[in-house]
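In structure tokens, the next block holds one chain alone, the form predicted on its own.
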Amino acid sequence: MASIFTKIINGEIPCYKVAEDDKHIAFLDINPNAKGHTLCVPKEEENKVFDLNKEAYSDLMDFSRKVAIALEQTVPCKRVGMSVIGLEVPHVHVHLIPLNDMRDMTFQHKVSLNEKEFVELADAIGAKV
């Protein structure tokens, strides 16, 4: 069965797409930890990270490179954080989020944004990359 990632990149669910090329997309979460927590993942299917051969993990790290950077450049704070956790969708995803106090980066604290918000920031980091 197709991961909900898999069936963003297939255009079957909705996204807030922030960048995307042949081989990864990246999107805002809709469950932010905060304001501009940016996922990237692999548009081929893999559960755990470190079973991409080198050259997809290598790939997924320079396209979050570049993501991190433009999110950055967009989203005032301190800097980015990145998260590779895996348990709760078996698909690999990068967690690109600004950080400002530790706390951003537990998964326990959450932010809210309406619609408007998230085209608004996903346009605005997306033309940065």
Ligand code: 5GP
Given for the second form:
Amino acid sequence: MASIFTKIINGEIPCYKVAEDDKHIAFLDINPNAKGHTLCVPKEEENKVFDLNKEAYSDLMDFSRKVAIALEQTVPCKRVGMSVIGLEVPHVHVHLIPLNDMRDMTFQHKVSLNEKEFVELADAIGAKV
Ligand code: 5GP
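Please move on to the form predicted in complex with this ligand, as the form predicted on its own is already shown.
To see the whole picture, the full complex is given below, headed by that same chain.
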């Protein structure tokens, strides 16, 4: 069965898209740890990050780096943290999280944004990618 992220990639489920290339998409996490929390996802569905072949792994890191730099230029933070988990969604994704506090990486400290804030954030980060 297609993952929820494959459904987003195929346009079957909406997302707040930040950036896209032929092999990846970046969109805002719907339940963010911090304002600007972004997911970078390879379009080809693979469960675990270290099962990606070397080229796909490097391509994902290059794409994530571009998005992280744009994110850091857009959202005030001390730095952008990166994490790969995948316990909830078994489709490889890199979490990029603007950090101001160690708690921002815990996935237990959440922020809520309204529709307008999500749209404006995605557009502002995307404009710098
Ligand atoms: P993980 O699999 O890395 O443990 O967590 C999955 C992440 O994907 C969570 O941070 C969760 O909020 C996010 N997520 C789950 N479903 C959706 C969705 O439908 N849209 C978006 N934008 N994010 C999602």
